[in-house]
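Here's a solo chain for you in structure tokens, the form predicted alone.
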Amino acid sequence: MARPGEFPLLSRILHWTMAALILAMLFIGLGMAASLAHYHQLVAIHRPIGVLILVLVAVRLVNRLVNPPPPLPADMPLLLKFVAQASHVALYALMFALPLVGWGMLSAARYPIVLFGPLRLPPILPHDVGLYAALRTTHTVLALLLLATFLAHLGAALTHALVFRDEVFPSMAPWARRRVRIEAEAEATPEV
């Protein structure tokens, strides 16, 4: 059970798992663009992780609806609250869009989407070389937007942790919340 002002355990697990997967995917994508020698090995990793992200973001969205996030600090300016909410909408939209565009891109190129062994995803779009080219460009642009949004989210989290020193960062990082509680208890304990 989550304490007041803290994300539930499932929310935290999904958040940190997806952060690691998205970061890995961004590096794998950069590696695919930079290395023809390892391209096929990287694609073989990239596809199933993309599908896993698509599944996890759906689970995460349902979890967010069932377990709403704790409120932002009351003294946080309205503009910052709006930016925080808009950035979360952008993150969710990009986490859904990128795997779907990738799936559509591969479908349009008639590339099989192999998950593991004989397990494959069905195509979601008809074979069309022009559509493949457009979706490939779209996938790249969306990946760059996700990278920028990811970095902005990280910057905002670090700003809350290091500058504002409010409860926003500790609400998702339980190790930080525990440190804050220990410090608060130490300050509240009278010296003997």
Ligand code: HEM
The other form holds:
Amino acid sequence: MARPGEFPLLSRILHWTMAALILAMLFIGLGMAASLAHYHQLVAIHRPIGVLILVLVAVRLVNRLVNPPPPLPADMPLLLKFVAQASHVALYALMFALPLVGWGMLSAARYPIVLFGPLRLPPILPHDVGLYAALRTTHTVLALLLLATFLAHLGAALTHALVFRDEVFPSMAPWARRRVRIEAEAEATPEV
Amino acid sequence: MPDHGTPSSRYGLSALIRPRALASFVVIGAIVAAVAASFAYVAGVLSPHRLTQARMIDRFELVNGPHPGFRRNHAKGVCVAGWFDSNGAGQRLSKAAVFRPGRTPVVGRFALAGGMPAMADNPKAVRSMALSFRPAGGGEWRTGMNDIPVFPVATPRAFYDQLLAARPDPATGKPDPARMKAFLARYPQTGQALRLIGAQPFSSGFDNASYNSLDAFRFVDAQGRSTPVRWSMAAVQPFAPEPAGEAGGGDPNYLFDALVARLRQGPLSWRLVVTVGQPGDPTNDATRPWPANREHVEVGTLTLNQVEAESPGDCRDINFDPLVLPPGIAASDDPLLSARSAAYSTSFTRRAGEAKSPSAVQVPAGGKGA
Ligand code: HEM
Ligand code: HEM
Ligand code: HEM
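Next, give the form predicted together with protoporphyrin IX containing FE, keeping in mind that what was shown is the form predicted alone.
What follows is the entire complex, opening with the chain shown before.
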């Protein structure tokens, strides 16, 4: 069970697994689009990892509804809280949209959507190269948006950890956190 | 607890401009900048000399000029369709569905190598056949083949350099001999390959030409055994040499028009012949032929009976990416393969987003259409 002020274990596992996968996908995607020699191998892993992210983000959203995240520090200014929550909504939207656009664009181009060996996905859109071109551009734009949002998220997480020194970073940190628990309890008491 | 007096103070401006906070911001900024820079590096933004797929396709556009909506290479072509009858002999080498005995629908495209969609047909132009085999249960196989015995270059970089070296000089209409000489000195395999290509007589048309994979691939059988292979579509129509005299009597589409006329009379056929490589045969160098005594396995017959001008949804809108392969066929270590897949993808993406104009090759109405 999660201690108060901390993301439940499953939420943290999902967060850090997906963080690693998404980071890898951004590197793979940008790298393959700029490489002749490694293009084929990189695309071949880009598709299945992207679809894995789609599955995991669905699990993660359900988990978030079942296991809601801890509240942000009570003393955090409203504007900061809003920005934090809006950026999380944006991250979820992008985690859903990117793989769906990837799947859709390959469908519209009439490529077989190969995951592993004989395992492939059915097309979700009709063969239409105009649609393909639009989705292919969308995939790049969304990937760059995800990249920018991730960099902001990284900067924000580090600011919580190093500057604000509040409960936000430890609430998601993968490691044990004695000091913060004491703080969280100390802060939780007057409110109860 | 240090610096934790009044809770709200940790988010206040006074807390953020303390020296330790400012030092932290510098560290955070450096971390975020380092991550951003590594993305830029991977994306090639910091390496203007890396040969990326975009730069490869830019070079086609540079030497051929802009032709929106058309393939950046093999731009002039026509769509065909038919079927493949497998005799089952390929199953010994590959578990691909297309090699099980039986019939598989096929769509394809005949084209001339070159990035000019309105180029005049001529006897020296390389002819190509691109195919997509579509077995009912999945396992699509795409291949693009040329009617030359070997490819002129072994690496993507050589292809890139050749495009510029072979670019016609606006003054003479011919490639600059000095530049071509420098290119051939740099890539001696190309000279050898061009001699082999020149030694093979050209046939009189698309119908009696044979088309070769040139790149090596691997066939993988049901036990997982992998065999290096190359393949050819060998024309059943008897070979006839290119007639002497002015080719096509001035018709700039004489090769395509003859193909359309032939297909109107009846189907055309090719035998799919797989060449089985031996250890030591070069799989990573498409400029070098394999010894002539290698085993040849005939695995079936391609029959084409429909022809149609490029139009929405037909072969025009397919990328004949040579690495769209079913389980049972895999890439070899040939560096051209991944480069082709990458460059075709960029060519396809660019033309997909551009306005289209009709192909120079039109198929008159009536008769058997696709
Ligand atoms: C691409 C990578 C990442 C993505 C997509 C991502 C996404 C998210 C999302 C959606 C949340 C909201 C909580 C949830 O529903 O799971 C969150 C929270 C959090 N993330 Fe990330 N994250 C990424 C990488 C990172 C990294 C590298 C760090 C640390 C340096 C980090 C630190 C945090 C922290 C501290 C929280 C808790 C915020 C709170 O209490 O509301 N994340 N992340
Ligand atoms: C979270 C998931 C994903 C991320 C972060 C991601 C990221 C990227 C990035 C950064 C690029 C390069 C864009 C460019 O430079 O133009 C890219 C390209 C691509 N992605 Fe994704 N992608 C994801 C999911 C998918 C999925 C699920 C598929 C397909 C099933 C897919 C298929 C592709 C393809 C085919 C390309 C372009 C290849 C080409 O143009 O030749 N992606 N992706
Ligand atoms: C690095 C080397 C190569 C590059 C950069 C290159 C480039 C291209 C490009 C840009 C296209 C147009 C793709 C499209 O928009 O759909 C194309 C088509 C084609 N290429 Fe290559 N090519 C290379 C090597 C080869 C080789 C070795 C063969 C051997 C058979 C080949 C055969 C073909 C064929 C048959 C087509 C026409 C496909 C069709 O009709 O759609 N190419 N090539």
